[in-house]
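Here you get one chain, nothing else, as structure tokens; it is the form predicted on its own.
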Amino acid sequence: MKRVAVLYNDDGDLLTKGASDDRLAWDGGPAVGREVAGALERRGFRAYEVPCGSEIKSLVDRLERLNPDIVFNVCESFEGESRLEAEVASLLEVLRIPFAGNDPLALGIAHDKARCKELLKGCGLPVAEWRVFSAGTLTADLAGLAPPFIVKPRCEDGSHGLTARSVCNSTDEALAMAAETSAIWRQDCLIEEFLPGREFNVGVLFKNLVLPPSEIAYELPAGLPNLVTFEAKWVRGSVYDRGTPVRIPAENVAERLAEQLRSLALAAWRALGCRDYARIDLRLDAAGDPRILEVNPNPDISPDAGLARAAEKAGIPYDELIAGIADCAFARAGGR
């Protein structure tokens, strides 16, 4: 029987930054680990749930004792630091343990939103224009950008640091918000043009299988910006949770637009060297043309998360999705 260690983050009380409600996001690690392990067991694998913990030596010792055929890596942080997600994948490479999920390079590039945008733009792909607000100098040159703007931490994911106040209607407001965000998150920020159009996400699986686009169907009260905030993702029953339903698949999408979305998603996947599973977020500009917002390698793989729901709508049930991702790792391992 093929042996799979399901590696997940269990940050618990180690969280040290952001608002106290931040644990609403990171405490999901053990739940994801259980779901993935259960799906693997139902598909005939022997699955072991392995928390990352907070000590590298303990983690290495446990993996060496288990000696799994592969690791299914759903670890999104280490010691509460999302920037260490890529380093966990690097550790698996150093230990020469084949693993399911994206490699450290793709994870690292995607985590740095500015570097990711530079890569995508350099590949000729359309992105929302941006400037970097430096935490060191508390400045950013916004020449060439017109409001409204959106301000976001440079190196976070899961909508961390995003609230209704992140959308700013003037240069002064954006610079003040960037200074505040930078101080809270202890890093640079992006000040980015806030695109006015529809928002989509497109999943890519296995070896370049592109799922049909899904859409964030904004139904928010007047006065609130159309934005997937932290509350929208993590605070059940909040105004933003209720006002950001996801249509899977997206409705009333012209075939030309659907093809553009699929093509851009696949191009972004290839530009970052993604593998196994990723989600690409896109939004329409004022002319109705799609631009890439972000690339998300190793997005939430819970059964009720968008990627799994989109896969199921495309005829790939959850257990088959998880087994298919694991099989990608086994193929790279050469049947180890």
The other form holds:
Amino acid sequence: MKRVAVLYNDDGDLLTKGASDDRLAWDGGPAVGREVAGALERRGFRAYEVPCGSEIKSLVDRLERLNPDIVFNVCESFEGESRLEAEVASLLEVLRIPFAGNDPLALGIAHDKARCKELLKGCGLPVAEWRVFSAGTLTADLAGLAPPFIVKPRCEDGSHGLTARSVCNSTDEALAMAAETSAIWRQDCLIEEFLPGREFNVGVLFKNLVLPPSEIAYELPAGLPNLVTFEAKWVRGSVYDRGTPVRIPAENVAERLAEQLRSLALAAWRALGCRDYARIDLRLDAAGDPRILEVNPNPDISPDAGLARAAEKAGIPYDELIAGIADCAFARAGGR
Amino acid sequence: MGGTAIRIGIAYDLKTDYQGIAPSTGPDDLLEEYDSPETVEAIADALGECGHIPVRLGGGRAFLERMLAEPVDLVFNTAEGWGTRSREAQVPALCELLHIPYTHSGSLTLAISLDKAMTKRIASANGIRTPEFVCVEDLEELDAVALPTFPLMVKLAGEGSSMGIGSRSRCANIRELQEAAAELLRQYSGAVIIERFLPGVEVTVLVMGNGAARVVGMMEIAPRLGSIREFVYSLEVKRNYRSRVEYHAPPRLSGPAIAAIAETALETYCAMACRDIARVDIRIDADGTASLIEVNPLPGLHPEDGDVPIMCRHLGIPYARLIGEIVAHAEARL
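Form predicted on its own already given; the form predicted together with the partner chain follows:
And the full complex, kicking off with our chain again.
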């Protein structure tokens, strides 16, 4: 029987920054690990849930003892630090254990939103214009950028640091918000032109199977900006949770737009050299043309998260999705 | 240097570590990126000369086990890693996970720089000039893409140390290009990049420091025979550098040209978030402008043959001072 270690982040008490509510997002690790392991077991694999917490030696020893054929890597952080996500993947490379999920380079680039935007722009792909607000000098030159702006931490995932106040209508407001955000998150911020149009998520699977787009169908009270805030993602029943239903698949998407979304998602996937699974977020600009917001090479892959639901609607049930991703890693392992 | 003596672990991957793993039928430069024992010994001696205690850690698994057993104060990183496009990120990643400071750039910068196409794209998004190029994974793709104007250079997208670069890397026409690209795709894994060949002077620039990074020196690489207009600093030329090339440090260029090269090198160093040291390769275009060819944040440090040590000899910088300065920059992170 093929043996798979499902590696997930377990860092409940390790949170060192952000606001107190930000803890909510980190409780997701063990739950995802359990779901993935369950799906693998149902598909005839022998699955082991392996937490990745704060200690390398015990993790290495555990993997050594298990000696799995592959690791299914859904680990998003180490010691509560999402910046170490790619480093955990590098550890698997050093241990020479083939793994499902994206490689350190794709994870590293996507995690640094400025780097990712530079790469996409350098590939000639459309992104929202942006500047980096330096946490060192507490400045950014916003010349050439038009309001409204959105301010986000440069290197955080899962909508951390995003609230209704992240959308700013003037340069002064954006700079003040960036100073506040960079102090809380102890890092640079991105100040980006806030795109006014519809928002889509496009999943890409396996080698390069593009799923139909999903849409965040904003229904927020007047005065609140259309944005997937931290609250929208993690606080059940909150105003933002209720106001950001996801349509899977998206409705009323003209054929031309569908094709644009599809080809941009695939181009972004290729630009980072993604594999196995990723989710690409896009938004329409004032002219109605899609631009790439973010690439998520390690998106939430629980059954109730967007990617798995989009796959299901496209005819790939959860267990098949998970087994298919594992098979990608087995194919690479065989080719070594 | 002064300061107190610290234990500095040297991370390295020797050619001999991989001779059993690499296919024996592959090209003879498959292990070109890896270190020779002389490099490790020279670094160890230099660290000792600077008053530090060198510890030989190796790379990969051995490095991890030694670090878990007895951590050092600082890692001096020259390890290439093995097997993947992110290989140079492996030792920095382990250091990050173990909270051990290390010399040279962070994991992401090292992994990106190993991919020439990705580096060029990020550089151009930062407004840095670099020759037009396309990246192809197979010959069908080559037939389909719109090529820049000939002559063109064809190189492996994901390899350092001049691997795969030979006299036939410069292609004057489509037939030569198809042959050279086919050869690279057959012998190596991964994509090739095809970029416009720049006919001007080739210069390699040593940049060091953090915050206030500076150009330490630059060196022109000129052919002993033949014209610069067709010169390729190939692996064969590099291996026989004493008979094939002339080095000029400083380059035989005008003040403004030198200033333009320095500016491009510094912009690249900052844009790529390099730390401590990097070697930036630049070539002059027909119109006299400086263009980025590639950046090497983990430059070869062989005491005799490495481009940076060669440059330092021309500049009168002893090897131990070069190593000591890398460590001094990294020590700020202790």
